[in-house]
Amino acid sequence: MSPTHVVENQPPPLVDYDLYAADPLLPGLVEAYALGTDHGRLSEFGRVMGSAEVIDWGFQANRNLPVLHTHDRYGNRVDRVDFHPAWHRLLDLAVSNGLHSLPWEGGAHGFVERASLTFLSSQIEAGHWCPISMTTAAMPALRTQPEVAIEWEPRILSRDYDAGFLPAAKKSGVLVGMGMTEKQGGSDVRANSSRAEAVAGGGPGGEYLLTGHKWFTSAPMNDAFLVLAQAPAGLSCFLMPRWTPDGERNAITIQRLKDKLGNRSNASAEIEFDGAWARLLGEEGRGLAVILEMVNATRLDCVTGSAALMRQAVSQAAHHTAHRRAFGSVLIGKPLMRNVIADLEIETEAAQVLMMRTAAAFDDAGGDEHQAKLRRILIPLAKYWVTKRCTGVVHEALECLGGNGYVEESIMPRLLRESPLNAIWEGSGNVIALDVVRALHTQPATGEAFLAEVATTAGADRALDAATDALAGHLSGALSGTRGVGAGSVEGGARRLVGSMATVLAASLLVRHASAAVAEAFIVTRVVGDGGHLYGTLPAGVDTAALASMAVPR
């Protein structure tokens, strides 16, 4: 080695640490929303995900991208996507820990526990979480057709990861995907042109042959897909497996893999099907109603995934600045850098409380009408706000590392590429904001449930109380007399309305679950302020040293 090549003042790699125990907020949220959960198990999973080995799997899976093989060497159609072994190791780790199945295993807090585990795993690698997410979310749609559910549930609930390209009946465990969007419609799935022809009369649970295409089908090697197609009575939902009941490969062809900005370890494909065998779930013409619960669950995962990216980015920034020295001291000791890290920590904790409250509403909605109404509004509200804030946080955190954060050896470029995805997947910003307005107008009780949730912290902070009162008046005024989301003044201001609701709710949740320093700083800057400030502009009086210290992984 050259005598001039002395490596100094470089932070150690952030590896071999417990992601769960290092998080300043997560254990407390688990205790609040899932009393009795085994913290030791979560901490064990946090240590596994934070190990140097598993972190390296994430890098390997993203350096070695999926490869599509449309034909074999003899010219036979095979439609197979090959993945690097690291991808399979990550999926095996997720499945063996029940990240795909926990909500359906009978526990009282399945969604909260799963959100906690997914929050940890998605910090290290986000792509493998996509097939896991869709598999979890498929269960309610399958249960609309009991005879289909009886066949598929045991395969889905299995904690064996089986990567074999075989009929589902011959596998020890399966994963389920989804195909909704088509090239001509995008979010407007009612414009779908794929068609379904009944076999022997069709009907609920009956056989159909599907012909058409899907513009985005993630994880095309999953064992079955929930797809929307036009049946004689209208848009309907079908379960379309990769193999037919007689053991033949179904008539599904993969046209190409998408060349994406991020989520590159995960294959997203354009697929065509020409007479593909499928079974109808529910009634013909009720496809959107059947698949809605799948969409709701995947929207929760959009929130969880974005919160995870924010936490990992801020952990990396805080770790770097706690070790890197400049101008005589560590960077995090500099007042301005400390302000930036503190501000990012506030934003990240706000995302986490919204994530966990939404997950808890899933657990509680089954037998509680109020929780069901609250869940209806929380899903799009949290999805809109958290996914929108994610990219700004990750970008600012990357900048804290300077040039070290801009090179691929760092995880930061990957986090930045991942950050816009969840704001697009399962409905981009306008679609989600309008969904909130639609819920408020068609189901006014959702607005009442929202205000009741915020009112649980009434009296804790005068500024928050004033903002809540103003918001309640705005909700009443904005929606009274409208005939739907098409009303110009309501639709045009939907983003501002939803942003105000999310900010007030996050403040209320932080008052309940975060440190007083975090809650007070959030209220001062996001509730009293306009929420659109540049990071690193916390005002005098905020204890930035305490807040920045929380962000440093230990």
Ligand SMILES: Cc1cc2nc3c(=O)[nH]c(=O)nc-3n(C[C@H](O)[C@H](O)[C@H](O)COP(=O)(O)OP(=O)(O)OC[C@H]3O[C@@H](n4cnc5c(N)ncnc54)[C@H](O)[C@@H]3O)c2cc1C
Second form
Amino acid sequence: MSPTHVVENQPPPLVDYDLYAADPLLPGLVEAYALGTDHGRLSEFGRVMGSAEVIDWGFQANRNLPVLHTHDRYGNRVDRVDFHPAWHRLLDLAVSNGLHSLPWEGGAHGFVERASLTFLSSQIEAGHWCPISMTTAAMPALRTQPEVAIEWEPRILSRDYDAGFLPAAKKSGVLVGMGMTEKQGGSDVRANSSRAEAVAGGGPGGEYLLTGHKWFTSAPMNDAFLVLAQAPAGLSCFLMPRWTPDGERNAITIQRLKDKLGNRSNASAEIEFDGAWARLLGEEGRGLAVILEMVNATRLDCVTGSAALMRQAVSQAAHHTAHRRAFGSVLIGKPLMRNVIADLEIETEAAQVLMMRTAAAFDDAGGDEHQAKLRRILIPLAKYWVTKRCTGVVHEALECLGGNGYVEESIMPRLLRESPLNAIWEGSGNVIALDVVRALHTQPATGEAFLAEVATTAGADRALDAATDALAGHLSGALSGTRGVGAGSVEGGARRLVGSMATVLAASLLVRHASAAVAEAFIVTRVVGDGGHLYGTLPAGVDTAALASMAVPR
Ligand SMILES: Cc1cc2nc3c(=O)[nH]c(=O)nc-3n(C[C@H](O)[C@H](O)[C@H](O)COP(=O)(O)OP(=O)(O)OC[C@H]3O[C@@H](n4cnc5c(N)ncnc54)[C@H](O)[C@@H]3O)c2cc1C
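Beyond the form predicted on its own, can we have the form predicted in complex with this ligand?
Whole complex next, starting from this chain.
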């Protein structure tokens, strides 16, 4: 071996570790929000996801991209998307562990348990989470039409992953997608132009033929889609399967796949339908209300997905800097690098507490009015804040690896490409911030539920108390219309208001669930200081050594 080929001072790969046990916060959060959960099962899943083999599936699924076949060799349309076997293995792992079904299996903490598992799997590969997320989320919308739900629920809840392109009745398990966005409008779905014509009178549960297009339909190989289209009485929600009840391919064509920045293992398609068979869910004209429950659940998954990207990025950064030496000592021992890692850890823990609190509100919203109101406000609040903070964290973490972080063989470029997505789909930043304001205006009790939640830690920290009082004043001023919250109007200042609400809530949750060091540092820098700061600017007095070492996976 040539002496120039002796490899020195390179960290060992971060593989074969337990993502669950290595997390400084997750087991405690599970204990707090899902008492009685089997930590052993989560650890087992954490070890599977952290194994070298599964990590490699993530790389393979993103190197070998899905391929659309529009026609067969004789010119017949086939509209089939082929995926690498690694993609199917990842989906199989997710489905067999109930990542698509846990909230509907009757357990008391289905959403929290699922969020924990999804948080682990999304760290290793984010693309396959998309069809899983939409499948879980489709259930409440389907249940608005009981006769349709009776037919589809058992297929959806099955823990068999069946990749076959066959009528749903012939499969041992199915996945469901959604089609809302059209060329002329995504956020403003009222602009949808796809049409629905009733067959034999139509009505709730009735048959319709859909004609139109969808500009983004992810996971187009899924077995059915919840689709919005204009019926005579207005925008309505339909279940549109890939096959008709007669066993024919439905009149859905895939025009092309999007060439995306990230999320590349997953296919996102432009589709058209020409008299495609579908069934109406709920009343004609109530489409938005029906699909909203689906959107709420996918928004929770955006929070989980972003928190997962942040945790994986910080684990990689802390692992690298704990092993890499420069100027005579390991990087994580350098005061400035420690400051960076500690600051990233704080931000990641804030994302995790917001994720878990929101997931718990889903579990508790059923019979509890306070939790239902809290859930209403938490979903957009956490979606806005956590998805926005994600890219900054991943970017800084990537830089901690130096040049190694910029190379595709590390997971960092994939994490960075993925990081803006959760802020865009299921409602982009502005739309989500405005949704918080809408909730506060139309249901003032949601604001009260928010303040009551923060008040659970009143008296624990003087700075947090002062910030909460100031925020309560802003809220009432803004909502009574007497005062803007930043940029001259309630609407123009929505991001500032929502940002303040998210930081105050995150601080309160960190006081409850994280170490005192993390909570204090978060309050000093995000609540008292300017929350828009750059990472690595923690002030004197913060124990950066302790915080940085917390981030190193063990
Ligand atoms: C990878 C990927 C996969 C996707 N998969 C799906 C899918 O499976 N199914 C599906 O239905 N859709 C899907 N989408 C579409 C996605 O949900 C939309 O792109 C998103 O909702 C935004 O809609 P738009 O692209 O039409 O942007 P627009 O609605 O044109 O918005 C553009 C910008 O304007 C802002 N904006 C909008 N209204 C206001 C306002 N009133 N005030 C201030 N700012 C405003 C938005 O926040 C956004 O930043 C996917 C998108 C991506 C990137």
